[in-house]
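Here's a solo chain for you in structure tokens, the form predicted on its own.
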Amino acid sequence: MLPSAVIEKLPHRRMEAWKWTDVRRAVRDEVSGLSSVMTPRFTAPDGVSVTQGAAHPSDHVMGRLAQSFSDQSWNIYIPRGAKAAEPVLIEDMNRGHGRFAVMVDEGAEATFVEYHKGKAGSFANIEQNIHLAKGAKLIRIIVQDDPDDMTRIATSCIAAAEGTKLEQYILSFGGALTRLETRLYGEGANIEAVMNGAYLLSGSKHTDMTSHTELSHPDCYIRQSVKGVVTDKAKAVFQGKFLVRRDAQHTDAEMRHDALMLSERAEVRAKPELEIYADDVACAHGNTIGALDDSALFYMRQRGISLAEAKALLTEAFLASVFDDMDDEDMRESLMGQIKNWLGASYGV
């Protein structure tokens, strides 16, 4: 398929779900990977299989685009009852179209660590379909840090059966245009999910964190917290929706988005939504956008802390809560270390 034909298939701002993330406008004919297939690298512990096989048809706009380049997907299987001792690492998702299918079988537990770090002047489109069988547990940690001129779209569709547990943590530093979309479909009762994320954007980078959670069975527990920092001319988008069907009684779901704007030229667009048809639920959503607290900065400066260091400390404290639920202390320290490095470069400390 010619690059111009690919661009014509890309989402654009006249599509409601993409009105703040115009992929068609961001992509040019000469970008690398627009018409190629991705070749990722996997590191899997014993007992976890990684194979290639026929992929299922996709009903997502970017999935259909990936499907036009390959009818194959990378299939990752966690056997029934297995508890993977080490994380599954997915790397080198730096350009092209990639399709993944993950099966965490009944009672199995696994951790996935995904590094989305691309190449200058490139395009990446990833569709990942994940199935959590009854009683399975999955922890996903996604780190995305692309060059200023790279476009990346990563879409994850997660089907969760009865009694499953999902923990997902995203750390995004953006790119020319980045969209990290998660679609969670509850296919059983007693599902527990934590879906947190943090974005830190400078220059003219753009990150879109979009999520859609659809529950059709009772007694589910969902927590989602996304926090971000934008400076310079950066742009951030948060779109989150909880759709609670009539049979999803006793749902306990909470969504929050909080952002710090450190520049008058930066932009943050947020759209949290609740659509509820059940009558015995506890659901809430919230959104705040503001600046650093001047009184806190004054208090810290009165105690001999420089202005730059005070700003960095306050921003770090603001973001840290996103990763509080993470059990892996080493991974948490790694993520916070990357945040500190970004803050040090931004504030000059």
Contents of the next structure:
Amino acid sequence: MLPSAVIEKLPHRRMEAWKWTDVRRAVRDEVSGLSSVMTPRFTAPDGVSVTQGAAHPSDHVMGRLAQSFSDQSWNIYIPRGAKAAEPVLIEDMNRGHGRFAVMVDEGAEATFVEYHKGKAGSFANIEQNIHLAKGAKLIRIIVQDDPDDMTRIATSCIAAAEGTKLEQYILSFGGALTRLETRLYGEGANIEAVMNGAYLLSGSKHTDMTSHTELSHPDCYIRQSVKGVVTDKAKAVFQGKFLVRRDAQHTDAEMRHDALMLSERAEVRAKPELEIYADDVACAHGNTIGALDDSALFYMRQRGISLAEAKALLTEAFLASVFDDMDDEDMRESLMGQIKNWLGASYGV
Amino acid sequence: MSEPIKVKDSIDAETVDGVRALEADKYKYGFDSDIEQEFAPKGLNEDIVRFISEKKEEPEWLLEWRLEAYRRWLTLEEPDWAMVDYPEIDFQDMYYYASPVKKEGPKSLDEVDPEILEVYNKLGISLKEQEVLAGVEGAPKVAVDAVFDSVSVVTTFKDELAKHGVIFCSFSEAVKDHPDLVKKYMGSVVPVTDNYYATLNNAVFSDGSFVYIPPGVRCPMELSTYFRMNAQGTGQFERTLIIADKGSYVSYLEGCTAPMRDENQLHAAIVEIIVHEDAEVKYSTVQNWWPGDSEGNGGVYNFVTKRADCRGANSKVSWTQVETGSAVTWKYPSCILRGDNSQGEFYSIAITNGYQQADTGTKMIHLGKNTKSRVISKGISAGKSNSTYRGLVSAHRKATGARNFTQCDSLLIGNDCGAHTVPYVESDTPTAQFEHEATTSKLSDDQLFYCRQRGLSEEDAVALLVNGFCREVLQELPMEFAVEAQKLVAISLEGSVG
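Would you generate the structure of this protein in the form predicted together with its partner chain, following the form predicted on its own above?
Shown next: the complete complex, the earlier chain at its head.
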């Protein structure tokens, strides 16, 4: 397919789900990875198999595009009852179209850590289909930090059966255009999901965190908290949707998005959506956008802390709650460390 | 007759009763009135546009305006992004003009067709000036512009208002008597190109109200327009223009009802409000168009564009709406907060029943410095209806110090309805503070504590605070036409979602 033909298929701002993230406009003909297949690197613990096999057909725009370059996917399988000691690492998702299928079988537990760090001037399109069988538990940690001229779209579709648990943490430093989309489909009752994310954007970076959670069975528990910081001329987009169907009674779902704007040219776009058909549910959403609290800054400066340090500390505290519930202390430290570095650089500490 | 619905225990019985009282089979305004009327030929083409303009004896510039809008409309496609579903509208299958025969323009009260007066009587709308002028105890002092189908039949209290320099008349009359004002402001808030239905309105608008409040004047009485659709198979396209000059104040109320009909009727109106420096406009609507019967047949399509331009510094607009009618509602009364320190408010209660569908909300566009907006939206869905709150709060890069607080809550009664929220928030300045909450359970801790300390149980304290809040929104409304609103006072929002 000619690059121009590929670009024609990219989503653009006249499509509601992409109104703030116009992929078509962001991508040039000559960008590397537009028409190639991704070659990721896996580190899998014992008992976890990684093979290549026929992929399932895709039902979303970027997945269908990936499909036209490869009908194969990287299949990762966690067997029934397995509790892998080490996480599965996925790296080198530098450019090209990548298709992944993950199956966590009944009662199994696994942790996946994905490092999205691409090559300058590239294009990466990732489609992940994750299936959580009955009683399975999955922890996903996604760290994304691309060069400021790279475009990355990563779409994860997660089908969760009865009694499954999902914990997902995303830390994003953006790119020229980054879209991290999570689509969670509840296919059974008693699902527990925590989907948190933090973004820190400087320069002209752009991150779009989009999620779509669809529940059709009762007694599910969903918590989503996305927090971010935007400075320079960067742009943050948050689109969250809870779709609670008629049979999803006793759903308990909360969504929050909070953004800190640190500069005159920063931009934040948010759309926390609810579509509710079941009456006996508790669904809430909140969204705030603002700057650091002046009185808190003053308090700290009065105690001898420099303005830059005070800003960094307050921002760090603001973002920290996103990763509070992480069991893996080392991982949490690592993520907070990356946040502190960014803050140090941004605030000149 | 509906069988008892299974409703979750936490919802107040009075609430369920209050909402059921609004069900289609209890619609009190659905009567038909046999008034002799004159119609334009059915369908829509340039000749019909000319027919309408001629009937109203409009100047050349307005006919050109209409024709340009019509030609543009032909090139447009109907938008389909709202969360509503309805059969395709056949724009050729309706009358675009209908007016009571014996009329030639708004007359004094004695000259109005008594049969028409009777219609308004039945609706509980007071068109009597005498009682009020004589200072009769308890008589409502509200000036009314009564619009019957496409035509304004009478505007009361014009003379008294004129003493204060206030112009309150039908739009058609304003075109003749105050053309400069109309030309200056018409289309300046909702441009002809704004959206599909606005463009259509610009081609075929019938009548509506025109209000001008001169500088420094606090309008001595409430102004209201009451829209009554009567003729079968007609579309109603009103146009209202309100101008509040520097330092003025006006409170305006809009009421509307329509007879029960099997087929759907289209209502595509435009309301433009311009508020100059230090002025304030309060616009309240009790919308009770025929919602369709309990099987979802018939009902009015209410597709309106309402927008206020807070042009001057310190200007303020407050939209209050109680939406109980209409088969399909598609409207977003909005504020452009252009002037520094300007304020916009939006208070809404939307109740849907039967097969009604509502996609409604507001847009608060912060452009000036230190602008504020407040959005309180309550949606109650029952029956098989769907109600969506769709809103936009945005701050331009230069809108330093913008503040918004939005609270939208939804309550579902029964398990066959839907309640949805689609809020868009766009901020381009770090000095803006935007807060959006959508949960009723979050009452002020201090207030709850205060009530409990005085001996109220937690449940009673919550009920008291929620009810108190709801009443506050309803009491924003002048009560003259708001019979339904009175019933709504009993409604509580316990057990709400969102």
